[in-house]
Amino acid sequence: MSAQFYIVATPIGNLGDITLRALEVLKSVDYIACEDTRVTRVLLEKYNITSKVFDCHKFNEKERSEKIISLIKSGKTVALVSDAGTPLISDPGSVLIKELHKNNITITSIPGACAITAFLSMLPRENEEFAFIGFIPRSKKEQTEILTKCSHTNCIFYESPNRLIATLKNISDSFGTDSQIAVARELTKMYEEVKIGNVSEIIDYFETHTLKGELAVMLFKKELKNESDEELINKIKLLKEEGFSIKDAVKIISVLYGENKNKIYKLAMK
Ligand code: SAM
């Protein structure tokens, strides 16, 4: 069975950066549909590409997967593009895609860029392994609930850049300022530029420098190092301070530093 349905990948920022099959697919369907029409046209007349557009966004995706799946039964081919990169990377397109399974529709990728996979391509790293957590959440807690969970991998997280220095800073006081961070700034692009260090280090380097653009962070996993009891006891004040209960702060530091559950309670009982 021919594709009915493709998913295409467009470039994070260097309109160079389609793949030809991207563009022979985007020329041929009959219909394009896109997060913003404004953005993805720019794209379009870089490449003489005519197929109709149409919107599909967080806030109309329900009814655009019923127009979409009607396109597609009465025989015509449509394509998903985001405004960047992999549609569905912290973009919409899960509802649709559900759908379109529901209905036996046949989905084609057309892979591409991806802020996350050229980021990564860029790291030093012991291993494989990563988790990707999208969006950071914005509430302190939550931040760091989420990172300690990660926190068995190097942990990549997209950001915006007026949240970077405060993200930073929970970092800081919730893993240690030794934390390992790289931040990438607008990848693909003029100012494109990778930043490795201490979390203080990057916090010092964003305070003085440009911040503007598109970022992806990754907090890299932390090695295991024997921690003083003074040490440990200040890191469950801070936890207690940003409103864990006892008994999170002790969860979050055992899984940290390797640490006996038991011991830590009883310093956190000091
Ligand atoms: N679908 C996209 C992808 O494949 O990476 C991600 C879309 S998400 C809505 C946009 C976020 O991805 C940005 O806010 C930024 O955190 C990250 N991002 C996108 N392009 C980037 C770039 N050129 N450099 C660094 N981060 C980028």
Ligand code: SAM
Contents of the next structure:
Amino acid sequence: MSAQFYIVATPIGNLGDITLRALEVLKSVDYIACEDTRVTRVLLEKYNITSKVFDCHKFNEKERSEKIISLIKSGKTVALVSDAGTPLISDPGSVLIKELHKNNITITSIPGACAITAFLSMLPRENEEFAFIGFIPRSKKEQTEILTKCSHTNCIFYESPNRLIATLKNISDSFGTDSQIAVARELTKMYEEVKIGNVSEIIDYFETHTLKGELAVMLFKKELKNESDEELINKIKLLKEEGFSIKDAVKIISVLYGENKNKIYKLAMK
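Next up, can you give the form predicted alone of this protein, since the form predicted together with S-adenosylmethionine (SAM) came first?
Lone chain follows.
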């Protein structure tokens, strides 16, 4: 135990995915800071871990940062865990880590389960490049903007079950029904499932299935193809209906389809 503060990855579903080193650290530290003590206690009780526990989430992170720094300066050791997976990957902790660095406190990470890497390992990809955007925004406009920005590569995001269909329909409207999608649910659990297909097929499938827990989604990189003037005009109209300016619509279509901006602008003016 050479560090003062530990970032510890915990299982994303199957409790058997905890590492031996993670168990050693959680048993050895004086305190464990976690998102939800009720969730973390399930894991701790399974492995007979008796370290003291307190909550540290996005609503009290600044206050808890002061407590953790005070504990460490008094000679105690602290571990941070999230409800599932690797802390700070679409989870709270950035405020705390910033404060720990300011106070020159030694930090080490205990690697383990992470939904992103588990998901990626099951997908067919031509290269290692990908973009991860965390939880995708709720509004259609923000979704289209961020997915357009990442359209040069495979783009992974998290989504909630009750918003999945709406998000997929927005992708279909903005990027075409032939857009390739992968969706993972219940990763590492009994009903683990990964579905891959065009966005229309994925929508049809999940409209008839009950979903639980966070979902991992990947929008595959779209291969550029020559679009007819009529198809480009229809896409301009769609983007304008969603509230995009002509300037933004021209930029989005240019990035997505590799078309000349001047050509698209002239079509938009029609």
